[in-house]
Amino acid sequence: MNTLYSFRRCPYAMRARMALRYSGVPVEIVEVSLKAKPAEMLAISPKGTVPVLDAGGRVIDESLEIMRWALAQNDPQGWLLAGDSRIAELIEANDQGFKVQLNRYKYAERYPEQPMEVYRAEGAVYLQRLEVLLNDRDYLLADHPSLADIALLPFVRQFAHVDREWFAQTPYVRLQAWLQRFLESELFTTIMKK
């Protein structure tokens, strides 16, 4: 049995949870507690941060192998757009950039170089990104849901939920439906649940 170490909020947790929900692998996951970390998940990823898979002893402990992993195995709707580039470039975007935005803003009383709505209009920018990628269709880069999808929702919901206020009332309406149809979903709210 595959065992994934797992926090729930934790939006790297969340993208490998719906690969693996998506690719129907079956996984047995195990909720951590990020403040008593099981020993079982040290011993195998001593850096201690969710998600870790233990594929039948092929330790993986990052999101992204993980979801790759899991498509690897089955890929049904063709998430992974046979190669597409684009894939990369938008998750490393969102990993290596807007993901720093989002920790300030969300955070933003730990930054205070910057009031938090520089670090929120830094963010919206992503936004606007991804705005104009759903100009012609409901998913970022096909018809359909892909890898970048998946990968990117945790990390706009987060955003979103700074201030919902603030997002409702944005001209990103593509992305909130984008945002909405997703949080709607069996797949999310199965990987949601307690």
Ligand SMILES: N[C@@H](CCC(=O)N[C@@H](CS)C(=O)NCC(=O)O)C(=O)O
Contents of the next structure:
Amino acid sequence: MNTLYSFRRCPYAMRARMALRYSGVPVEIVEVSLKAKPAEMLAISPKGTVPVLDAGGRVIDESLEIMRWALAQNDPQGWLLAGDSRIAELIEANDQGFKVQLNRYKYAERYPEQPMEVYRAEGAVYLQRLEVLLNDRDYLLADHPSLADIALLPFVRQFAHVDREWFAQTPYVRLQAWLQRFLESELFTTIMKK
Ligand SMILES: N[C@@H](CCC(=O)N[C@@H](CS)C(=O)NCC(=O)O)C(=O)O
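Since we've got the form predicted on its own here, give me the form predicted together with the ligand too.
Full complex below, order starting with the chain above.
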């Protein structure tokens, strides 16, 4: 049996749960408290971040690797896009750049060097990049979801939800529709059920 140590609201855990669910690989989800992580989880992954997948003894404790592991088992809609290198680039820009800007924007009071609007504008450069990709299609890299859409989704969602009114009045209308479509999807609502 596969076990996923997860935290419902963690964006990394969300993307891992979406990929696992999509692949249909059976997995037991263990909801952990980040303040009291289970000893069984720390025993197999001492770094103490979620998600952690225990796939019958093989431990994977990076969300992107969990996603790739799930898709290697089963990828019915072709989320891997036959190894399209733009996937890795977009995810790298999210995980290394946009995520940092998101944190500063969301917790601007902890970064008093700049006003919140500066952090938001920095993050918006990435949103603009996504908007351009969505110009002539409904998903970022193809006419169906890919690994990139799913890996980015929880972070774009967080950014949008810091100030929903601000996000709603941005010119990123294709991105707004993209986000809304995913938030209402069976895949997302299922992995967010309590
Ligand atoms: N690079 C890791 C990052 C995972 C991560 O940072 N998860 C956060 C929660 S969203 C965490 O577990 N932080 C440890 C803690 O809060 O104690 C991945 O992609 O899985």
